[in-house]
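Below, in structure tokens: the form predicted alone, a single chain.
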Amino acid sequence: MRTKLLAAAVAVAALGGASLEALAQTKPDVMVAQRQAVMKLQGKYLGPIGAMMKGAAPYNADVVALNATFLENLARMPWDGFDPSTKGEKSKAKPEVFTDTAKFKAAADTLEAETAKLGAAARAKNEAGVRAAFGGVAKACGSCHDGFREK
């Protein structure tokens, strides 16, 4: 334990005058890759719930609760990856992401709010609540993709 603590102290000392801001900077291409990874994970966890809502898979409250909780957390993650420095990077983000930032922020806030409703209903094992909340999540996803994502 003392060895690890000593190693950490040496590492901090070795950084010397490096500012925390400089250490926290992320390259634009990395931010794009990270936000795309979050979006893919959102699809991974939304898909099985959608299949259950359509009757293509049997309803499993435990799977829904787990997936909805992951979605709730993932919905908060991609937004810092839409930094203006990523504007020129290859992605499917429409220019409106960077020009109509208030509308984009509202879309992000809507997704976060709708996934929170879904997560709460799912953890309460309330199938009717999940069915009602799922529509809001699907609508929030579609609305943002329609307005801010190239086809």
The other form holds:
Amino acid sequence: MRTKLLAAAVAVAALGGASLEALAQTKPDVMVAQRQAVMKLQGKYLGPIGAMMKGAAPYNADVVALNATFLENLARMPWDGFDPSTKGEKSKAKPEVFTDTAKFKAAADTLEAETAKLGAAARAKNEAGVRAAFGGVAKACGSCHDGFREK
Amino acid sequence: MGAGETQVKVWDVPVRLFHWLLVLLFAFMFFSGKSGSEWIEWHMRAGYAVLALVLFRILWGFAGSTHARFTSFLAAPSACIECMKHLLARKPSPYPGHNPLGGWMVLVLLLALLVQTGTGLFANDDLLSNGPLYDLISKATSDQLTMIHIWNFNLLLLLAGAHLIAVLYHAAFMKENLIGAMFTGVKRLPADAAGGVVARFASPWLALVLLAVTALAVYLIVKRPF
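Same protein, different condition: the form predicted alone was shown, now please give the form predicted together with its partner chain.
So here's everything in the complex, that chain up top.
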């Protein structure tokens, strides 16, 4: 009796798991749109900090803290959108995203680490730290675009 | 110098300086444009210099020395065909300045460079760097101009390649040292060719003034202080 119950429980769990997984099968074109949306939002929150770094806008520690925190979270979001199923979709992702996965993962990790530094400095209202960390974030964005994004 | 040849000064200092500065800047623009986002700031600064130089060369094409002027080297189609025959027959060319084909090439190159620098002013890299006039247009328009910026550069490479091949053709098959002439300003010509045209050379001070004007114009476009 107990074993039957256990078996039933396992079966239900397996089915449930399977059906959940099926539900989670996001269509490739939707995944592309979602990861592009993340990139656009990164642009939204990076831009104002960039303008402050260049001196085109006055430094505002509150805006920097908010934007940097958003960036820190956004930096973790795009990567599962570069699923192998999206390989044939129309996008600016270079084939290297799917062939040179180790390097792509390293680039993703770099962005996460650099935005974490920026977020910490921004929340600490440490302007010098923000300026130092911003360079690292910009470099992480740029080098990944250079290597993995078509012009 | 062979028999029946004469040495004639054709290229003034502004034309020569323009040419070689442009060569250096073109090489740098090529490198900095392809080397990723770390070079973009310098790519933009050098681009302003290219724009100022090209605008200067256009003004010099109206106000400069004889062989720098558009009216002296933009020839009729019949002259272009005549020139083509000279080239194919490998006869020494009787043209002191640009030959008719080369003359049109000058115009095409200048226009392509204007398109290149002009679109660059509005371009964006989808990151932190935008051309100085990016703010004036929508992102979608900027994206289109950025694409033109990328494709027009391929055209420029093609034109520069054609220019280089033509100059090498002159050197290899017609024994004409056009590269040396662009350094020294002096061309070796058949004696009868030089006779017709007496080149008038404009003041280098005028060139300096015009360059200052175009540099100021580019500065105002980039900084937009008003």
